[in-house]
Amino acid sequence: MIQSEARHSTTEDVVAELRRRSTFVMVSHVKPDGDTLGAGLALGLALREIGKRVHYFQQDPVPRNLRFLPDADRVAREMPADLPADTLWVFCDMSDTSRAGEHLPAIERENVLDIDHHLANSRFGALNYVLETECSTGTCVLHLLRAMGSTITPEIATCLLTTIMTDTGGFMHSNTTAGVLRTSAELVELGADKEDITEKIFANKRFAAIRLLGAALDSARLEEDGKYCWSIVDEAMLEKFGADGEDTEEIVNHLRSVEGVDVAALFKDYDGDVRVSLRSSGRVNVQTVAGRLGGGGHFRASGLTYVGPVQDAVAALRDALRAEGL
C-alpha cells in the first residue's frame, strides 16, 4: 500500500501501484498542451492494453491541433458515476491539483499519483513521480512503461513523441539533449509519426491565427535596451480576426526570436483573466520571474495569471523582470 505522507516515489513504487489498481483517471491541466495530454494518453493506452479501466478527465476541450492523438476522442469533463472508491487519479504535468480546474471532483490524496518534471512541483499526491531533469512529463511516463514491460505501440509512441516535441519546441529548446534525440529516434522507430506531429502542431495554422500574429507583432514593444519584447492580445483582437485562445500559442515565440531579446512576454487579456506567457533566451530565469507573481514553469518557458487590469500586469511583470536581473 502507498503511504499518505510520501514525498517522492521510486519507479518501483509507482509501477507496483499501477499494477495493483484496476481503474484510473488521467487528468490534464486547463488550457492543455501536448505534454499534459500526450503523457496521460500514453499511460492510459498502455494500461488499457493490460485490461485496466481508464478514463481521461480534462476541463477544457481538446485543442484542435491535438485531436489527432490516439484516444483523444475519449477525453471528457464528466466522469462516470460508477468509478470505484480506489480509482487512481493520475495528474500529468502540473504542480498542484488546482491546475486541473474548478470542475475537478473531490479526490482523496491517497488516490492521487502526481507525474511531472517541473521544479516547482508541490508533491501533492500520495505518489509523487517527479523527474526534474526530464524534458517532458511524457518521458517520465516512458520510464514507467519500460519498468512495467509495456509494449510501446505506434499509438503510444506517437503520444510520447508529441510530449517531447511540444516541450522542446520542436527540438529547438535547450532541453533538447543528446539523450532526448536518442529517445525520439527510438520512438520514431517504434512507429511514432513525426511528420504528422510536426504538421498538426507546428505547421497547420488557421488563417485567423496568422492574422492575429501579424497584429500582435505590429503592436509589440521593445524595452530595457532591446532585451525585453512584449505584446498584448485582447478580446477585441480575437473578435476582429475570428480567432480564439488556441490561435495565440506561438506568438510569444516570435517575440522571443527578435534579435537581442532576452525575455519575451505575451499578455492574453480575455475570458476574464490576464494570462502571461514568458520565454527566455537563457540569461534570465523566467520561472523565478513568474514565481514572483504566483506563476511557475521552467527556466526558459513559464507563465502566470494576473488578477487585475492588463496594464497593471505589464507594470508588475516589468518590475519582476528587473528584480531578476534583466
Second form
Amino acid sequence: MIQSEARHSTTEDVVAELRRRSTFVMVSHVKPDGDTLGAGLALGLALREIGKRVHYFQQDPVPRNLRFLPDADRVAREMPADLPADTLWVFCDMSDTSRAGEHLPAIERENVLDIDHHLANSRFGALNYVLETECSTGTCVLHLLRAMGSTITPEIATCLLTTIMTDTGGFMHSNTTAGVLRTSAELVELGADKEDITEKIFANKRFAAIRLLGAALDSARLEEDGKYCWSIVDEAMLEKFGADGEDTEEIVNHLRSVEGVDVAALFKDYDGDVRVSLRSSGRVNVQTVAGRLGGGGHFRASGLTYVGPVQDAVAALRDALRAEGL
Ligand code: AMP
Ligand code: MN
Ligand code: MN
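Now the other one: the form predicted together with adenosine monophosphate (AMP), given that the block above is the form predicted on its own.
In what comes next, the whole complex appears, and the chain from above leads the way.
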C-alpha cells in the first residue's frame, strides 16, 4: 500500500509498486506524440513480459505516423469493466491529469503513478517520478526498467528510441546531451531500428500536409523586429487540402527556423478552441509564456489552449511574450 503521497518518489519506491500491482493502465495525453505513447508502450511491454495485465488508455486515436510502434494496436479509449480495484494508472508525459482528456474514468489518487519530465509538473500522483533533466519520459521509464532488471527487447528499445527522437527533434534540440546520445547508441545495439523510426516519424508526410505547410508558411508573419514568427491554420485551410490536425505537426518548427527568430507560434483554429504551439530558440522561456495563459511544457517547446476568437489569442500571446522579455 502506498503510505503517503510523495512529491518525489525514488526509483526503488516506484519499482516496488510496479512489482506489487497485478494490473496496469498506461495513460497517454491528448493529441499523443511519440514520447507519451512510446513511454507507456515500453513500460507496458516490459510489465507484460513478467506476466502483468496491461491496458493502454488514450482519448485520441494513435496518430498515423506512430502506428508502427509495437503494441500500438492495443491502445483504446474504452477500458474493460473488470479492472481490479487496485489497478495502477500510469500517466506518462503530462504535467496534469487534465492533459489526458475528459474521457478518463474517476481514479483514486492512491492508484496513480505520474512519470514525467515536464517543468512545473503538479505531482498529481500518489507516486511521482518526475525527472526534469531527462530528455523524454521514455528515458525516465528506462531508469525504471534497468532498476527492475527488465530485458530490453528490440520492441522496447524501438519504443524508447522513439521517445528520444520525438522529444529531441531527431537529435537536434539542445536536450540532446552526450548521455542521450550514449543511451540512444545502447538502444540501437539492443535492436531499435533508427532508420525505420526516422522514416516513419519524420519522412512519412501525406501530400496534404506538405501543401498545408506551404499555405501556412505563405501567410506567416514576422514581427517584433524579426524576433517573432507566427501563423494560423484554420478549418478552411484543412478543408482546402484535405488535411487534418495531424498534418500540422512540423509547421511551427519551420517558423522557428527563420534566421533571427527567437519565438515561433502556430495558432490552430479548428476543433473548437484555439490550440497554440510555441517554440523558442533558447533566449525566451516559452514554458512560462504558455503558463501565463494556462498552458505549459518545456523551456523551448510549449503549448496552450485558448478559449475565444483566434484574433484574441494572437493579441494575448503577444502580450505574454512581451512580458516574458521578447
Ligand atoms: P506541441 O506544440 O503540441 O507539440 O506541444 C509542445 C509541448 O507543450 C509539449 O511538451 C506539450 O506537453 C506541451 N503542451 C502542449 N499543449 C499544452 C497545454 N494545453 N497545456 C500544457 N502543456 C501543453
Ligand atoms: Mn508529449
Ligand atoms: Mn515528453
